[in-house]
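In structure tokens, one chain follows: the form predicted alone.
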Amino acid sequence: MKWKRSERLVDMTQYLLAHPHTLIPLTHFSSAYDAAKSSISEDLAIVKGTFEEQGTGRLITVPGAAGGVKYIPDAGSKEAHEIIRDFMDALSDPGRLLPGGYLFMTDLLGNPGLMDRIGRLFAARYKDSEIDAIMTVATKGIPIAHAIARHLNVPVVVVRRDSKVTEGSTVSINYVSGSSRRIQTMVLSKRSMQSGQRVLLTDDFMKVGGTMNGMKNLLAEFDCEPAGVAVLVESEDVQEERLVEDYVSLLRLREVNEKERTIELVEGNYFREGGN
């Protein structure tokens, strides 16, 4: 079958989007489409220009016999503002208020379209950080972790509160919950991590940062290092000193008034250089 250029461009774009942060040899495309490398190079130049014009991401060319092309997802400032505004509008609904001033977020975390957009935002922010894995604590952080991992093309590591027989040998630590000041336990399978990995930590909500600090301590047990902290929502009402200083958030919860049934949210620090 002889592919037309228009057909190659559609299929090639789909393949690149499905394989972010992956070096793809030009021979892969030339064999798949039965086309000369010169034609493939011209096709990639068109895709590259479109990606950059639309703010979809970058297409990096690696020269040499072992080279190829690599798609790096990105998000422009306008798109990022739109995604954060959409998330803020959805979360500001007074119907989300729960007793104790908590917010119902389960449906948003289960929205694949929204999570994919948010995952690309965080992936864009950490695209040059050489991330090896995404770590989160079960259960609400799992959809966010998978969304980010999909755009960085790295595995997800899920920390649990108790040991499961299916996890095999585990490492456990005790940590102090930042909000309740209670001693809690984190457990992770010994097979989950490799020494020396750089890990992005993520969760849906952060107040003082006790959970994030606990995950950092757990990483040290595996001789791994934190490469960043990404949270959907941070709390502004923090009575104690925050345990995590360097983090990136999409939204900041400024105030919750149960009596008036109002929720005040503002943009987080996503657009600040280096986060907090």
Given for the second form:
2 protein chains.
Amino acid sequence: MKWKRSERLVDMTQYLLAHPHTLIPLTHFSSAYDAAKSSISEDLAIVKGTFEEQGTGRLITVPGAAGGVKYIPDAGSKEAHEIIRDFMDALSDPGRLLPGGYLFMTDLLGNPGLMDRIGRLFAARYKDSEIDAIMTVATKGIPIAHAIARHLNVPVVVVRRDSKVTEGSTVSINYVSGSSRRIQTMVLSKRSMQSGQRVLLTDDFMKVGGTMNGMKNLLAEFDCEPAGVAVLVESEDVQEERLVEDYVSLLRLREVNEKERTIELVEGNYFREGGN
Amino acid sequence: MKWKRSERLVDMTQYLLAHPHTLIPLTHFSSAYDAAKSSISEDLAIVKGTFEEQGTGRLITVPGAAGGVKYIPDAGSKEAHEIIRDFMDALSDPGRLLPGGYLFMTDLLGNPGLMDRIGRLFAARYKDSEIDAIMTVATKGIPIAHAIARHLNVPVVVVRRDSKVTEGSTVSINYVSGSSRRIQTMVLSKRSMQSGQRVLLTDDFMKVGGTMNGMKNLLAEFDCEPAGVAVLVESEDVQEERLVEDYVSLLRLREVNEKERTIELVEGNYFREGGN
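Having seen the form predicted alone, please provide the structure of the form predicted in complex with a further copy of the same chain.
Below is the whole assembly, all chains and molecules, this chain first.
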């Protein structure tokens, strides 16, 4: 195939989007398209300009023999507001009210398009945080964790409540759940982590933060450190002091009124906590 | 912003890749780029040609007032062999052997890049099967289910072993697990499915197929039907008749020798069962 510039641009865009946070040597493109490095550089300048104009992300060029180009996904402020607004609209439906004031959210966690957009939002937020892995607790956090991880190009580590033979040897901790004050257990396969990693914690919902705090204790067992806490929805209904101070949320659940069948949601702190 | 063709091609490629199996009216592009429909059609022809040449996927044009363009992700045979080969190499590592002849696979399920490639493979296989949803059992099948679902633009439904308050009212069934012959329970939120849906079942590992069969029974309770069964690894070590006949697997586990510390894997039936 003899490549035209227009075709190179299409294929290059596809390749870059499929390889976020990955250094790609220019020789990869020049040999794939049988083109001079100067042509590839011109192509990349067009991709870079369009990505930046549209808020898709940045292209970072690393000079030198070991250099190349790296695509860093981003989310513009307008897009972020749109995603959060769509998520809020979906979650505000009174049909989601469950006995006890709980909200049914499982279908939204099962919506891969929504999860992908939310994943990019958090990946944009933590793009410069040198994240080595994303950690969550089974089951509901898994789609969010994977969506963030794909855009940051890092592995997902899933903490379980029980130990399974297919996990090999494990480390387990006990912790006090924030709201119910019960002793709970967390189990993580020993092979899941290496010491010294910086880990982003994520989950669908956070009240007092007991689960997040449990994960932090588990990280300490592996000589790893938390690099951030990302939650879809935080609850405002926290009687006691929150166990986790430094977190990023998309939505804040103000109030659920079972009798009136109303759900009051507001934007979380995504836009507040410094920049983006 | 005044758009040049080269910039339109970059942004259009990005948009199409982010919206698989979605009909996009041409007016979306002509108004986004302030360009004539004839220019947009020429752009799309370039994207289409490049996608098809590279095996990225097809662009289907639907004519008429309600028409538009639809991107259908695909995977070329060469790429499919590469992905399966990479997966096999990773899984053949004797360091994965666990007591009892089990294989540690959790880190591979936590690799978002690998899951994305595998998801595209299955999405390509089932691209014409009119899938309405992907179903899996918590916990390990979730990353695969989401990866396939994203490329097919359908929701994920997660069956649980236990009932949780945040699931609302549920339907539960008992079934006999294939290998251990124990009675097990599956629970699914009533809100998760509508009747009449065609559902692709997926999981990481299949031996006799008891779990898959359980999911089929659950589908019947919802008046839904199975549209296929996709597994990463099938076991050859099946003493009794397999409960599921019609499935697609990437790898087949021939033998695990704990003493010699060897793992024998071969290609699954992905390439065998008709086409692709």
